[in-house]
Every structure is written in C-alpha cells, then in structure tokens.
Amino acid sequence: MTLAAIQAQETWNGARQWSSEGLIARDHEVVSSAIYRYTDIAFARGEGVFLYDFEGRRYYDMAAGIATMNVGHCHPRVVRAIAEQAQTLIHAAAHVGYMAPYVEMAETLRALMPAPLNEGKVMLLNSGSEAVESALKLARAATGRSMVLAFMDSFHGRPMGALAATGSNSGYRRALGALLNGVEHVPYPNCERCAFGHGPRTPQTCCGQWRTFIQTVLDKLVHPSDLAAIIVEPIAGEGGYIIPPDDFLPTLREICDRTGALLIVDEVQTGLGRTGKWFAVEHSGVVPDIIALGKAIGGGLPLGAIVARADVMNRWWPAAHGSTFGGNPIACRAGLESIAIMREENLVRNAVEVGTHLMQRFQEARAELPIIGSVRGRGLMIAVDLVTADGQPLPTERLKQVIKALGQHGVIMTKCGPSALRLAPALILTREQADEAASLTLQALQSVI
C-alpha cells in the first residue's frame, strides 16, 4: 500500500487514526536512516513493564528505553510530576537564574554518592553522551594535561568528543576523521573473549595482560604526566555487558593515584540500582574523581550529570562550561520522583533477586538451547550470549531475525556485543513478569534454531 493510500484509510472525520502501518511508512519518509531500529513494532503506549502497539498488542519491554525507565512506563507519581512541575515552571535555564528543581536534584545525587563524592559538586547537563563529554572537559582543565585513557569494547557516546573514547563498533567511527585528539584505547579485560588470545576464562582466572598493555601504552605512547584522565565503564555495557576482574578499576584507581590523573566513571547505564546498587562502581569499593551520569536520572527525560570532588569541580572558572536545557525542571522533577519510588519500593534490592532468578532461567536452558552461550550480568543488567554451533558469534543477520523473533512472540530485547541479548528491564519486573519473559524469550529462541 501507498503512503498516501494509507494517510487516507486512517483519515476519518477529520481525525488521524493511527496505524502502525501508517506510522512507520511515514517515518521512513521523513526520518534520517541513521536511527536504526531493532523492531518493526510502532509504539502507542506504554505502562509498566509493558510497550503496546497501536492495534493494542502487548510485548514485554524488557529494554525500557534502554536502560532508562527504571519504575516502568509512565508511573503515576511520575506522571503527576511532570504535570505539576509543567503547570509551574517548564524552562528558565540555570544560567539565567536559580531553580529549585535542579539544586534538590545536585542534592539528591550527590547524597547517593559514596565518600568523598556525598560532598563533591555537580552539574546538570542533557544526555550521558553529554556528561561524558563533560567529564573530559573538566578533567583536562582540572590538570592542565591532554591525554586520556580509554577502552576497547568501550561506549561512551556518539557525538564527536565522546566518540573518541568509544570503542566499541568501529562502525560509528566510520567515514569520519579526526575525533577529539589524545585518547588512546588499551583492551578492556574481557576474559571470555580475551584481547590477548588466551581463550575462555572467567574474570576470576583471568591472565591480567591488560595491565601490561596498559603500562606498555603509558611507557611507551602517553607520558603519565600527561595523563589527565582514565575513563572506564566499571560493566562494559554496549561492549556486551562484560563483568571485569575484581582487581580491574582498583588497578585504574592506583594508576590515576600514582600518576596524578583523574578517574572518570561512565555509569550511564549501570547507574541509579540497575546492577543491584546505586552504581556499579561500589561493587568494587573504589571511588572515581568523577562519575557520569544519565539515562534512568531523569525519570524517561533528557538529562544528565556530572558528580566531580569539590576540589575538581572547583577548578572550573565561572561560565567554563554550560547547558541551556540542561537541569530542566521538568525532567528534574521526574528524576527525583523516580528516586524516590526507587528507594521506598526497595528497587534496588529488587534488581538483585528478580535478576538473580532470570539468569538462572537462560543458564537452565542452556543444556536444551544449544544457541545459548554465557549467561552473565549483575542485577537486572544481563547478556545471553547467541552462538553457533561451534561456539562463536551468532552472525550478524541471524541475530537480527532472532530479535525480530522476539517481537512477533511479544518481547523486545536489543544486543549488546557481538551477539548477545541485552536484558535491562524496568526494575520493577516481578518475579513472575520475569518468568513469563523468560518461557517467551526461550520460545523464540526455540523457533530460529
């Protein structure tokens, strides 16, 4: 059917009716091709864990904007939230004045911190791409030095200056030339895919090659005193959630001691409870000099944030950097509801046991589903890796259809990795809402072997 045959059939009295149908042929008309679609699914609504198409088909949403809409699609706190906050205050920008909105959200953030960062400073920006582009700038003019450290298998975003630390898909670097200068990538530790050739392990075995590579660089490539910062994902998350060694970010942590350099924490995505505490990072006791933030902060708005140390953050000279959206108070008041939801429903504590008991699920299956390769994850932050028959990657197409078999058996998932199925669902998910998008996932998975 037409485009315009379609605009016609949902046209009646005057009155759009949507159709997906409709919906998609009009987005291809108008849409850039670089947004790439996992599904072919149109979205009319949303409540909870669950994503509806508008001939009202119900599918498990077990990407939640990904990694984003921590207490579910459109919470009726959250709602009332925005509502009241749109009929008070929608915009005035922190550089023209004070809001309340954006100092209870620095607040509120900064009081989630592990010491010394509970009394650092912070600064609300739009996105994660822009905190993490942020936490550059501040980091190169907090020390005076150029060079950063970053990692393979990394993402950090994709607008140019985050772009440069991303290193996870050479395609989003395609075409372009120079990035931001002075960032070198060293091998994130992937131990069941090691970088360095020594076959499957587990983060505990681990060969610990990564450090000497990373002192290799610092020898040989990026004089340490040059060094202003390491930026690291404490999971690698588009890398395909990779848990590292235990002894992975307290080495980073040494390094930046002994050197003088800044540790910048990514924690976009594992941030704000999805791996079972507030951040990933107190998995390891180490505190970075700077954390970004963004995705589930700002309750399904744009937002995002840097938390620096007092003494970092202060180095910055007035008007050294800025946002005009960025603090909206809007999005800042549904942020704040979120976290409040968060800590009184125990959402934290709830990632923990419900994704304790979904990877048990697929590691279960694994004796039956032979296309089913590692389970691993921390809280509701896990992959299942799809692969052949020998064990290697699922190509590429075939993942694509396993994805959009999902779909059609009423699950959205996306990847992460070169294969992998990313779960990184609301964290209210229920034990039972769990279990039935588990025994659906699996039936798909059933159907394309």
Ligand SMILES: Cc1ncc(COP(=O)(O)O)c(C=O)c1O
Contents of the next structure:
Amino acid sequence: MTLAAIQAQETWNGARQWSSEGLIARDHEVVSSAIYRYTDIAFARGEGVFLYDFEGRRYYDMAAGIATMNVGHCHPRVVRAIAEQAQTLIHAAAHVGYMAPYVEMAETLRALMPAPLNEGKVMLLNSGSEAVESALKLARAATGRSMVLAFMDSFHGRPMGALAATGSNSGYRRALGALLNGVEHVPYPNCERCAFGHGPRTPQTCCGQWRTFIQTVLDKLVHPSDLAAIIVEPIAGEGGYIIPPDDFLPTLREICDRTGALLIVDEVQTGLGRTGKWFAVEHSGVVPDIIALGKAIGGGLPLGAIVARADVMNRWWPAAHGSTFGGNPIACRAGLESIAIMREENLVRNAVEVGTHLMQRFQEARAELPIIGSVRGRGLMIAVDLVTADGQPLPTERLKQVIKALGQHGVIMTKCGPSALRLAPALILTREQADEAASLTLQALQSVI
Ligand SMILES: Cc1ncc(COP(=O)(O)O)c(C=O)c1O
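Right, the form predicted on its own is done, so what does the form predicted together with the ligand look like?
Complete assembly follows, chain above in first position.
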C-alpha cells in the first residue's frame, strides 16, 4: 500500500486512527536510517511488563526500553508523579537556580552508594553517554592528566567522547576518523571467548592474562603518571553480559591507587538493582571514585548522573561543566517515585529470585534445544548465547532474524555480544510471567532451528 493510501485509511471521522503498518511507513519516510530496529513492532501502549501494538497484540517486553523500565511501563504512581510535577514546574534549569526534585534526586542517589561515595557529590545530566563524558571530563580536570584506559567489549555510548571509550564494535566508529585523544583499550576478561586464545573457560579458571596486558600497556604506551582514569563496566553489557573474574575490579582499584588514577565505573546498564545489588560494583566490594548512571534512574524519562567522591567533584570550579536539561524536575520526580517503588516492593531481591529462576529455565532447555549455548548473567541481566549446529557462535545476522521471530511469538528482546539474546526485563517480572516469557521464547527458538 502507498503511504498516501495508508494515511487516507487511517483518517476516520477527522481523527487519526493509527495502525502499525501506517506508523512504520510514516517512520520510514521521515526518520533517520541510522536507527536499527530489533523488531518490526509499533508500540501503541505499555503496561507493567507488557507492550501492545496498534492491533492490540500483547508482547512480553524483555528489553524494558533497554534495561530502563525497572518498575514496568506506566506504573500508576510514576504516572501520577509525572503529572503532579508537570503541573508544578516543568523546567527552569539548574544553572539558573535551585530545584527541589534535583536536590532530592541527588540525596537519594548518594544515599544508595557504598561508603565513602555516600558522602560524595552528584551532578545530574540527561543520558548515560552524557554521564560517561562528564565522568571523563571530571577525571581529567581532577587529576590534571589526560590518558584513559578502557576495555574492549565495553559500551559507554555513541557521542564522540563516550564512543572513544567504547570498544565493543568497530561499526560504531566506522567512517568517523579520530575520536577523543588519549584512550587506550585493553581486553575485557571474557573467559568464554578468551582474547588470549585460552579457549572456553569460566571466570573461576580465567588465565589472568588481562592483568599482564594492562601492565604491558602501562610499561609501553601509557606512563602511569599520565593516567587520569580507568573506565570500566562491572559486567560488560552491550559486549555480551560478560561477568569478569572476581579479582578484576579489585585489581583495577589497586592499579588506580598505585598510579593516582581515578576508577570510573559505568553503571548505566548494571545500576539500580538489576543485578541484585543497587550497583553491580558492590558484588566486588570495590568502591570507585566516580560512578556514571543513566537508564533506570529516570523512571523512564531521560536522566543521567555522576556521583563522585567529594574531594574529586570539588576539584571542578563553577561552570566547569553543565547541561540545560540535566536534572529536569519531571525526570527527577519519575526517578524518585520509581526508586521508592523499588524499595517498597523489594524489587532488588525480586531481580535475584526471578533472574535465577529464568536462567535455570534456559539452562534446562539446553538439553532439548542445541541452539542454546551458554546462559549467563546476574539478577535480571541475562544473556542466552546461541550457537550453530557445530557449536560455533550464531552469526549476528542470524541472531537478528531470531529476534524478529521472537517478536512474532509475543516476546521482545534485543541482543548483546555477537551472538546472545539479551534479557533485561522490568524488575517487577513475576516468576509466572518469567515462565510464560521463557516458554514463548523456547517455542520461537524451536521454530527457527
Ligand atoms: C554501560 C552503558 N554506558 C553508557 C550507555 C549510553 O547510555 P545512553 O544511551 O543513555 O546515552 C549505555 C547504553 O546502552 C550503556 O549500556
């Protein structure tokens, strides 16, 4: 059907009646082709763990707005908080004066932090990428140094500064030329696909060569006295939900302490309860100097943040950094309400219980579905790696087809790493819902092999 014909059909009695087909056709007409879509589904509305299209079809949303909608879609309390704030103050800008939701959000985030970050200072921003770029700027300003150590398999965002730290996919850098100077990448300890050729291992039997590699970079490329920061994800998210060995983060902490560099932990995806702690770094006992946050902290609205040790943040002078919308009152209220719900409903605990159950379901299914390779994760941050008949990682193009097929079976997922399904649902997911979503996923996998 032509676009004009679709538009004519959709206009009934002067009011627009959307259809999925019509919306997608109009989108293709005006929206940038740079946006890759995992599914061909048009979302009419969301409720709890479900999304619905314009024809009323229901989907389990295991993507949750890319690991963002922790309390589900359109939670009535979050909706009310947004409406009330919209009637009170929509925007005034933190650079112009003071706003209560901004201060409350800063206090709340700080209070969730491990000591001594719970006495640190906060700056609110708009997105995860902006938080990462802010953390990098702060580290350079606070240390007076310029070099940064980052990891392959890591994702920190797509604007040019955050992208310079990202190391998960050369496609993101394609045709861009030089990015931010001074970032060197070292391999993330990915024991399933060891960069040092040691075959499939586990974090417990890791070869540990990543340690030697970092030392080599410090010996040959980056003088320790020039190192401003190490930036790291506590679990590599986009890179494949890779869980590093237990001594990884403590070793990075030790290197930072030894060299005077700052440890930046990017909790944009892992943060706010998803892995069974408020912040994934807490599983290691390590306390970073700066934490970058985004995604879930805005309760579904755009919000990013950095929380830094007070003596680090205090190295920034007035107007050293800023953002017109950062800490927008409505985004702060939505985030605060979402955090309150998470606390009252014990959702961090639920992430562990339902996440463990879900992982077990997929692990058990491996016996009958050889397309399932490994299943890994923590809490409700789960990767189901798919393999070919001869046990090789499923080619990414094939994985993308599988994800489209999942949509037809009523389950929405994205990918992580080259060959894994990414499950990052709302933390309100119940055991029964997890079972149904898993059954639909397994049916879909059965239909594609
Ligand atoms: C770990 C991590 N850091 C940073 C970002 C960038 O966040 P945003 O897309 O909100 O800019 C992402 C996004 O997926 C992420 O997963």
